[in-house]
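Here's a solo chain for you in structure tokens, the form predicted on its own.
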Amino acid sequence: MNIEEISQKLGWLPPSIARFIERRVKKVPAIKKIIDAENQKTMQVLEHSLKPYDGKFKKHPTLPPAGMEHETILHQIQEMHDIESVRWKEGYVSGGIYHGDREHIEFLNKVYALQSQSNPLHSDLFPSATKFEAEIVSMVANMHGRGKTTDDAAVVGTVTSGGTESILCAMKSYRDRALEEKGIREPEMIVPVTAHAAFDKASQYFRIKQVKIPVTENYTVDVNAAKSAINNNTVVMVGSAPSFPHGSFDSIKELSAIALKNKIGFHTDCCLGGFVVPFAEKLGYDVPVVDFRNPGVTSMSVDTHKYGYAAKGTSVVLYRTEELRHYQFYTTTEWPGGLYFSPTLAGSRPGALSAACWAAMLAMGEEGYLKATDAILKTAAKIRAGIQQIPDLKMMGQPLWIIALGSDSLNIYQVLDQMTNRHWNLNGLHKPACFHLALTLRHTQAGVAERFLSDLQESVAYVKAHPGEKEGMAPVYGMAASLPFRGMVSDILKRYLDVVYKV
């Protein structure tokens, strides 16, 4: 018997009587010999896709004698992004690089260049930096709302080094803002099952606990549901515009008005829409209002190295009001190093990444940012409208740029796999089994919607034509998504975790 087989038997399990069993499963040999054949054969797979350059570079496990010179390195840098590039100049990837063309990245990295030994911790040395963020910060407030509020809220915030790090922030300061001011020391979060991990993240480093709620047939949070879950240690609600899986928006306005009503917080989720949604509005999209015009909307994070097109990674976190963003500031005033203060997570931080950002922005203007997002929305609506001619896929709950795609009659991962073979670096999700592509600036370019388009027809017919046909990651998603023991597929991802880190 083997892994998908006990699975199958299993499947019916609560997930606490799962795990209940499965940590006295794993200590019997014959399934811990399973276990373990099926662990090796799963990262077979995956070291062959993550170590594609074993053989074809030397490696430096230790340092070498004496120094390398400069134009090596850089010839073996400029070889190995020869080789990675070609994906996603010619759009083939879901999201990851979001502009993509060459001018704008050229000029990103001379702004980079100039400000590389920037230190916002050292604001003294560099005050440019805190002009850049200050700036970055009052920009993303007045896209969200700031001004526009029914009680002239502050809407104030910090950068961050990406959406996690936001999201992060923005937890730990309700958790310290219900310890401080109503003594709730067993913190809880209401967070939708489709919302970003980094909220999982959030709830393990910060010992916050999550009340998962389900979605509904469109995949938008089941607002009574949520409503239901409220109690005395509820610290705050969460709700995403979009979710990451689906590309569907929770109902924002709703729930953020059940929290200000139980006087919670509520979070925004706008990694992914921070830079799309504004820009739809103006230009006549059916987008819902999902920032601090809400007026029980109390913090948002949004992304500026997705659709705000600056360099890899700086986000934004937003809070109403100054007095909800001092929970999150660190200070110190013992230390012997003397008084120590940082605003978020790190100490020091890439200041040139906040410059960057900050030229970004001033680079694209409003008419910028307008343009961009009118092409990624008819590009994605050409897209839409192709993949309902495709009769065996559906699309999950009603996308406008993230498209996920599922199958009542295929195996969805088989067909991912295909379009992989295809060229494509698309999302592969689960629960339901799914796969998604977030549209960028790349998928704009002239013919690059017809060719997924018709990679995709192509894929499917194959799936149709070889239907028990298992190869690549196909049985390592279905795995994934039909084990009943998590801690299983948990191992699964910190042994990947372990390949990343070996030489």
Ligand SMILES: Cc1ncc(COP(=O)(O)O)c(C=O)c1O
Given for the second form:
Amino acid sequence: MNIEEISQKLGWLPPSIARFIERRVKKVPAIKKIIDAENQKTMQVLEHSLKPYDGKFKKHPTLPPAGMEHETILHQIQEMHDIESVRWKEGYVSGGIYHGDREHIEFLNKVYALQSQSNPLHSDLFPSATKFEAEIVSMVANMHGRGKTTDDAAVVGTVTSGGTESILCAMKSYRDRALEEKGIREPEMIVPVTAHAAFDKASQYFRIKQVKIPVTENYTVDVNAAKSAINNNTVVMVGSAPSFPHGSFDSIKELSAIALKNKIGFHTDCCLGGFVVPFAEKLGYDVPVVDFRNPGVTSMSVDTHKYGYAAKGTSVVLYRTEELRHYQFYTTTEWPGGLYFSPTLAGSRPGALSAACWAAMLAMGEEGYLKATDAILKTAAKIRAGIQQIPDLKMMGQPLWIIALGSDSLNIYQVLDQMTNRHWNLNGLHKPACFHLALTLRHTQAGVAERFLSDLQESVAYVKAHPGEKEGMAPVYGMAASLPFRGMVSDILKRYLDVVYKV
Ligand SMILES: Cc1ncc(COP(=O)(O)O)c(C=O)c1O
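So that was the form predicted on its own. Now I'd like the form predicted together with this ligand, please.
Below is the entire complex, every chain and molecule, led by the chain shown above.
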């Protein structure tokens, strides 16, 4: 018997019972053997895809005895870049690289090179970094309702390293505010099941109990269930605009009004939508208001390194008030190293990335973002219309530019495998089984939408003709989604990270 058969036999189990059984069965030698064999099989599939350079490039497990020639090092990096960039340049990748035009990248690289020694921690040495970051936050705040609120909200924020850090910072702020102002020692956050994993990370790191709220058939959070989950320990409620898995917009207006009435915080996770929604609204697309114009919205996460077209490594967390932002800031007055303070989780930070972010925003300007948004939304409409012509597929919810696909008649992971065989790099999702394409500027290039649709048609036709085929990642996804023993799945992920750091 293998793991898949075991999970089929067990069917679905309540999580607490599954954990109880898992702890016991893991110790039974015969079962341990099956698990080890299964883990090894999975690792072989993963290791193969993770370490394609084994045998191609010399390994360096220790420092070279003498420094190598710059040219030799650059040559190797160039070679890897050339191999890796083909797929994203040609528009085969979901999300990941959001702009990608050569001229834009070369411009950001020049800015990075000029600022590579900058560290915003030393604002006395690098006042340029302070200027860049203050202006990035200000530009983003103005895009998201500053100056248009009924309470004349300040809307302030900080630059962080990415969406995850923006979310971690916001959740920490709510936890600390609740302790200071309300004496809440067992804080809780109300989070849609579809909200990004960063909220789960915040829950684990900062010991905030997460109350997960299911979504409706549209993949938007169940508002009544969210409302019912509020109690005296609730510090914040969360909504996505849109969500990573299905690109759906939670009802920010209703949810934030409920939060306001109950005197709790409300965070709009606009990591994906932050540089699309404001411009879509200006262009007349039917998008909801998800920002500080809703009086209950008290914080937002907006990723500059996604549709803001900055280089990887920046995001913005916004707060309605300076008072709330103060709970994010770290200060210590007793350290022998001197008075120390920093706005985010890191200490030293790459000022060059803030410079590149600032430069990207100036280079794009409002006109550039409007054009980019229009191109993405028009291409997405074309792709959605094409998908509707494929009867075996269904779109999850009512997507705009992040399009998740499932199927009632086919194994959708086999379709995903077939798309992978045709060079696509799409995101496999589960609960329920589906995968998505997050459209970026790469997909607006001539012919990419048409190629996606014809590859999708071919993939579906192949799976219909070979329904029982069990190759590639489909069994791994299937097993990971269905196995009631979640600890085992978690162990596999940890082993995966072990492989990442294996030389
Ligand atoms: C909606 C949403 N929130 C948060 C994040 C986390 O962002 P990052 O990967 O930059 O940490 C993502 C990433 O895709 C996202 O889609």
